[in-house]
Each structure stands twice: as structure tokens, then as C-alpha cells.
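Next comes just one chain, in C-alpha cells: the form predicted on its own.
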Amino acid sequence: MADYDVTQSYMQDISLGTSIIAVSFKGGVVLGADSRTSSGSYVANRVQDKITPLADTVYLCRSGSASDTQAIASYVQYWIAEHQAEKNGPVDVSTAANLAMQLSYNNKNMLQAGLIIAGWDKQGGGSVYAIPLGGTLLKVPYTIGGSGSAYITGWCDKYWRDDFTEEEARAFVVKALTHAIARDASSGGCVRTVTITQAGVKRDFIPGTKLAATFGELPTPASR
């Protein structure tokens, strides 16, 4: 039998693997993405911020090659701040959702990058994007991503409304994304959530041992 060598598992690209997800609601938008990065199987990073800001009420969630992602995030940052500083007024979230597909649009076979872009302005209130491999540019109420979305896709659509309030929104989120943790491998570690209205941004994090256990999963062991 060849010698297995132990550095095929990890000296792969970096991919952010990963389970990502956004939904609207009346008044906002509430994003959330779980933080494993792996290597082939290895966990390069078990507690990866997957969700970029862009501006200060647009915010980014990165699925796919996690230096293609975040070097799309780092251009349409760039590019966002010089169009505020002519606009002299924040970004719509239109707008740099146009930016992140034309740069993913254009250069589609050469990255790996599966975005959601999401967040609030004046002119459209709370509002989400998806942009799938490929560069397609999709408005739409919730949408999710990456590896995890699989197993949770069902799920959501059974259980999204379009009449959510923000605590129900974020508990949409919350569990949407432990149901791919329990299912997914390559999605893992803690949750991340970012709630964005006029009132500006919340973050919050919960740790995966805060997580309710789903079916066929055995419960955290109670710490002593």
C-alpha cells in the first residue's frame, strides 16, 4: 500500500467551504454565515468572519475561494469609498451589488466566488442580492450560499415568510445555519449574524457549543 501523504489533506486552496445566508424583512435585512475555512479536509480556520462590511450599512457574505472573495471584497471597497466621496452621500445597495457582479461578471473563469450582498438605503429600505457562480446578479427576499445551502434549502423554503420581524428573521438565520452545521462538513464552528436597518448595524456571534443540538446530533456536554 503507497505512504499516505498527510499534506494532500491540507496544502490545497484555501476554501471558505461554508454555509451563508441573508434575509429581508420589513425595515432591514439580517445576514449570518458560519465560520469554518478549510484546506481539502483540513480546518484551516475554524472561526473565519465571513461577513465583510462594504460601506457602513452594505455588508458582504463570502462563499467559495477565500482569497477570490476577499479580494473581491477589498476592490469594491475600494471603489464604493470613491463613489461616496463624489456622491458625498452613502452608497445605495444596488449599487454595490452592480460593482461586486461586474467585477465577478467579467472575470467568471478565473474566480471561484459565490456572493450575497445585502443591506439598507433610502431609496430601497432592506434589500438582498445574490450573485451565484458565475457573475449572475439576482434581487431577491432571502437567498442562501455555499456548500451548507444544500441541505437547508427545504427548510427554508418552508420556512420563510415574508411578513418577518427582525427577531424572527434573525431566528430564521440562526437556525438555518445550525441545521448546515449539523449536515454539512465543510460548514462549522460558530454562527455569525449582522442585522442591518435605518437605525444602523448589530453584530452578534454565538458559539457552536451555544448552538441547540438537531436531530440525530448528541447535545454539548454540560461543562463543569
Second form
Amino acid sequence: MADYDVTQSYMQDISLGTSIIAVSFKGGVVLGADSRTSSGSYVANRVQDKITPLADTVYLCRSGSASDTQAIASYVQYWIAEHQAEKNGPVDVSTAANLAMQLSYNNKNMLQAGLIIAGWDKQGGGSVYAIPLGGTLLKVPYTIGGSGSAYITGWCDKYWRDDFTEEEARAFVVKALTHAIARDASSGGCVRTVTITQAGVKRDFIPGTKLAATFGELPTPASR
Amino acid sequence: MDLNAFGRGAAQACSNSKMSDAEPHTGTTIVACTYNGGVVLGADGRVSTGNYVSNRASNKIMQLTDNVYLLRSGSAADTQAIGDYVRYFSEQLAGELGEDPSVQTIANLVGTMNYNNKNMLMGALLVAGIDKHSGGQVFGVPIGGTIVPEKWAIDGSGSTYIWGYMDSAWKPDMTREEAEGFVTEALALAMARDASSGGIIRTVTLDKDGATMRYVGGNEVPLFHEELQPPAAAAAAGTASMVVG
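Provide the structure of the form predicted in complex with its partner chain, given the form predicted on its own shown above.
What follows is the entire complex, opening with the chain shown before.
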């Protein structure tokens, strides 16, 4: 097979083929993501952290091109640092979301970034903003993103409620990601969650072996 | 395409949109599921040509024999042709055997057509039925000609959005009512999110006593958050019960 280009199978753009989600509840938000970064069919990082801090109480879930989303996060972190210094107070989630939207929209031809921004501030309490490809800004009670999100739209439509407690919201996030990881080849690894309330930020990590088995999967052997 | 008044309008709509092919597609959601006593099959009703919905209440469930039905998705023309051929072969076979053919045999006929003509056909099909050997069975027969027996199967463009729901909500040994509700809800969820699926829901339940067809009109399809009730809503059927699964 002289015309088979072997570089096609692994030297492709680094992509956060991904499942990301953020859900608001009374008093805060829960962000969640899988941990797979792929380069074609090679998993470049199986424990990637896709939930990036923009400020003390505002975090970003990244999907799409890894480099584009890292660049956007960098710029927005810098602008927020300046803004907070001038304001002498914490940034509002809506402001952070707007900054990310401006970058995304004004460079829409060059960027491939699906973003979710969520956090807590005194103005709006817990808020979730979706910024899909193209640079739309949508304030929503919850949102899902990344390649794996397609497979769980039906599940989320069915089981989401607008009156979750913090524990219920987190359980919803973990179950949603478990199902997305089961069906999307570009999502996998472990599940990371970040819970943000007035009290602060709590990070959690669930190894892939501890995720519940979905339809057709064998349960993880006790030895692991 | 007929160039009557409707056809001209449709042709206008088609020429305005960037469609890669003008032929009708059953961009679709189809679901089949075994239960304790038989199988339930279901499909939406939308046939689209680009952005134009050429049929909003079509029947994508095709009877092949008394005991075996076919769910069609992909190219409308290809799946109709495959179904017609397989129905013809199945009738002959039933005559020769003197009894209903097994579901597996018919699934194999469909799969063989898909495989031997893989360069020309675009039919993603589900074959479901009931026979005395193995009770209710579901076979997935996707494009290319694979034949896969399953406890439940989904296909069509809308199926992408309900994989998570099916994985989560299916359980073995459901009753007939549970299975019919499960299929209807899965279809409603897919129709809510897939632009190429919608309209009405048709289901067929096969058990040892025969086939029962059900029709759920568009204003009675279950709704989920963000969706508005239809005007003068059939409110009884309108709200989905929400349980964290």
C-alpha cells in the first residue's frame, strides 16, 4: 500500500473530542468534563483537565481545538485579572462570558472552540453561559457540549429538572458524562467535576474504573 | 418530482437550499425493542427533501410477513425497494415452508441485499418480529450489510440523540405497556432534537396473538422542557413525568 499516508492516523490536529456539561442549582453551579485529548485516533492525554479557572469563582469548560481554547482562556484570564484590579472586586460571570464571546465571535473564521462558562457571583448567583461555535452567547440553566453531547441530549432533556440540589446536580453531571463516554469514541478517561458556590470551589475526580457500567458493559472487576 | 402547485413550491424551496442530493430521505428515528412477550417497533413520520417536509405523516414501518416487520431509514427509494424484494422472497419462503419464516431468516435476506449491493444502496434498517423458535427478536441491519441481533436497536439520524437515554432507561423483561411507553418516549426525545425527524409517532406491537398498530398524533407526542404545548393542547398526554434515572 504505497499510497497509505501513515501520518494521517496519528499526526492530526490535537482535538478535545469531548463531553462537557454545566448545570446550575440554587446557590451555585456544577461543571463537568471527561479527560480525553485525542490526536486522530491516538489519545494524547487520558487525564486531561478541561475545566480551566478564569477567576476565583468563574471556570471554563473547553471543547474543540485544544490550542484555540487554551489561547482563548489565556486572553480572558489576563483581561479578567486587569478588570478585577481596576474594579477592586471579583468579576461577574456574565462579564467573563462576554469577554470570551467577543474573542470567539470576532475570530469565528479561524477558531474552533465550543465553550461553557459557569460560576458564582453576587449579582446573578450561580450562572451558566454557553458559547458554541460561531460565538453566540446564551445564558441557560444548564448546557452540554463537545462531540459526546449529541448522544445524551435525549437523556438530559428527559431527566433535567430546574430544582436540583447541589448533590442532585452533581449526580446528574456524573451520570450524563458516564453515558456520553460510553457512546462517544472521542470521550473517555475519568470524570472531573468542579462545584462553585458562594463558599468557594470544590474539585472532584472520579477514575474511569469507578464509573457505573452502562448497557452492555461488564462491571469493573473488584481487583481494579 | 411532480410539478403540480405543491411540487413547484417544493422545487423552489429545494433550489434555495444547499442540498447535496435532491432525493427524498427518511431522515428519521426508528426504534425497536424486545419485551417480555414480544417486540415493539416505532418510527417518526417525517420524510424530507432538503428543508421541505414532503410527507409529515409517513409510515416507515413495513410489514414483510405476518410475524416480521421492517423499519426503514436512509434513502426512501432504496429502503422501499429492499422491502418490496424481501417481502416477495418471504412470501415465497412462507409458501414453501408452510409456516411463518423465522425472524433471523428474514433479517438475513435483508442483510444479504444490503451487503451484495453495498456500493449502490443506502438503507439503514431494523428487522423485528416474533417466531415460535426464539420469541421476540430485533436485528439491526445497517448500511453495508452487517446483521446484528440485539435486545433493542435504534437507527436513523435522530437516533444519535437518544443513545444515552436508551442505555439508561432500557431494562430486561418489561411489560407491554412499559415497552410501548419506552419506545414512544425515545422517539419523542429524538424528534425534539433532530430536525429531520418529527410529525407523528407510529408503533407496532407484535406478540403471539398478532400485531397491534398505534398512532400518536403530532399534538399528543410527549413534550420536554423548552417545548410549548400545542394550542388547545391535549393536555393529558402533554407532560412527561420527570424522574432522575
